[in-house]
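In the block that follows, a single chain appears as structure tokens, in the form predicted on its own.
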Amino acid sequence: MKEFRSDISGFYKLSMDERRKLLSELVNLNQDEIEILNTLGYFKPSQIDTLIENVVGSFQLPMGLAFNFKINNKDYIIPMVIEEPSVVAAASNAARMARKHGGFHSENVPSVMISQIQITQIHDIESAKKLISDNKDQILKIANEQDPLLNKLGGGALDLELRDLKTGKGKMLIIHLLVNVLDAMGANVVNTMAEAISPFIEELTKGKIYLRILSNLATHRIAKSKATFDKELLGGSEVVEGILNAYEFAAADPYRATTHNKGIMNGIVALTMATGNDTRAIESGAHAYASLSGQYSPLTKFALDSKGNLVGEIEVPLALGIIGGMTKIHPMARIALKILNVESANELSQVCAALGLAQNVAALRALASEGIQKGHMALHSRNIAKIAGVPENLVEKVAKKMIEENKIRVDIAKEILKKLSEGENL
């Protein structure tokens, strides 16, 4: 690769076509790699050009179905979009589990996201408090006016909340503006509220408004879900009593806290993916919710029934969207939501706790039984195999000989075909 220099002036005035032959010339891209990078798959050039800056070309990731789920007394198939083996049949299987017992019970979710703004330099942090409270109807008013459309739908702006803030700036007053988004994700909206009511603010407190944005961590938009999964289909009372010490492991240890909720996050990532919304905002907010106690903590509970069986429950932060943004430009996007089948996003939330919490339930089981990786590898052998540059048709064998001697990596599978090429029996 010859030596470039990367401050390069003007790349997103050229075309799609333009910006790849330069890119093809910069970092020496043989045939193939230009291949796919001009392979857009379902997109068409104008779309993907106007989604992000500098595009040159589309990024895909496999989508599965996950079956047996059973919420509300409503049955699902799952659309999930994620590169990680086993996280699909996983999940399947465990809503499987919870199928016996009538599946999950989810809650509604509230559609209420916050916008912050933040006010500084105040002098008299409870007379601005007080102006503030005394005036809420016209603040809220003002924000109402951006949107008439939400309010004749039934949202709008509801409330405010006021927080006292000591910084190493000096003390701040936090608005939080609460904000009926309905079926949308509802950053665009209650970031135009904030910033429409910000000049009437910054009078009546003479203070001076820096940050107006919504939060990620959205409190008022807390998905519940809770499942009890068979005890024999897990495995038996030793699985379960594994699963119940896996779980008071992460209770008690960060470390571990941190890993447990990653397999949660495995399903609601991966659903939040499939439908078009913002995975970082889901994810920031997941992990500060289990923050919130002040340790970091897992977004599931577990416990057991009078006959044994595990009972699981989720809690955790979920805003998500079916109308605007990716869900309605995103051509797959638009499939998921029509393969899950749902009214609202009140429901996709709903539907997406319940994922989470069986994708939880998947990994602790297999932890306590048999161990995360046999499941796992089985799966990710097929992989190391075809990276290896195994044939399609001994991909299968490489893989299982692979599992048998318990190492799956890349030199083992070449090592196998090359016995297999020399005519030795495996």
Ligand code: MEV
Given for the second form:
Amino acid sequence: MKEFRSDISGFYKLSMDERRKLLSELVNLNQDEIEILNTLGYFKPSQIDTLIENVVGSFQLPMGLAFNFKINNKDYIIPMVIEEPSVVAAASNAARMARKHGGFHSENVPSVMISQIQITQIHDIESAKKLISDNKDQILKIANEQDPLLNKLGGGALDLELRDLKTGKGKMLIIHLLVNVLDAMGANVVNTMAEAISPFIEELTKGKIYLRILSNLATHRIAKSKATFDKELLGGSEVVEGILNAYEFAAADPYRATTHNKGIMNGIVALTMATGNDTRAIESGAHAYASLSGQYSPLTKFALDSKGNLVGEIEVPLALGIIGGMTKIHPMARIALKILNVESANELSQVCAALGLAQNVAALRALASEGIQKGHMALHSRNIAKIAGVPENLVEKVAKKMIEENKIRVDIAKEILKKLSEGENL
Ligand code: MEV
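Having seen the form predicted on its own, can you show the form predicted together with the named molecule?
Let's see the whole complex now, leading with the same chain.
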């Protein structure tokens, strides 16, 4: 075994095989582990090696399908990539409850991204603002020259917003360049545009520009979806009352709102991941949006209709693309997009918002009735049995026994297995 040190230089210059060999010497991988590293699945080595740096393998996650979604009168099967049991089933279940009342109604999501330009060292902010406004056409022209194709297709730089900001280093002038990125997530194009217009803006304002980067708080790209969930299918008026109480709890308490929104993100992130979109961008945007009022709040709202059914609404920024980035490179993301059958980033975001709402309703329904653990337990218990080394033909039996005993642990699974192999009738 090699001396373990982390200051390894030039790792990226090695071939993938050489990297794995070096790694296995460093951390003493056994043959099975090396084989797992070697399994790239559907990725070609040349493909995966260029996605990020220092690649040694590929990390797989399950992709499941959520059913029953009807959104704006169109049926969807939604691919979800997530490691957590019960999430996919829960989404399908809530979608079934909404389907009875026509499904989800999602609004159009404009694909408008914000790129921020930070101007410092300006003595007279008001005159700088005027200069920028007077030269807006020229600034947008320079921005649009960076992507003539986007322009031809009907997208491109649209407008500027000017914000003055008090900071610990004095006043700054922040420009928001608004860009219609059409079917892309848009990070590349808006960053390129922001960099391209900055020299002209520096010349105009005589200020010093530092950052030129998109904002992940995509407030011009808000997805909204609404649905009515059937009272009886939810479990009756007592459960509905519990959901309304859960919502008010989240609206009043950031500790609860965080978990409430986590449930929403179970759906949103699983679809973001399945379609090869940037999950971190979506997460940071959603949580920032949830805090815009000054208090971290739930991303959904609930009320009753005249018949006592639950009406749910979601509002969340969603910067999702169906072209660019990983969406077209990742073989499974391409299949996910085919399953979804969406024609635009707008449509994908409409589906994603509906999924987030369904996921939230499913979680609140479980919490307001039998509790969340019941649904989790069957799968969890099977997983624990497998971890304990229970052979495939006995997994179900051991899992069931652990649920009966209300003790789902590896040591208990081993104990049950031992009793079974000693011929005990359980
Ligand atoms: C678990 O992944 C998500 C929940 O905690 C969401 C919630 O509490 O609303 C069940």
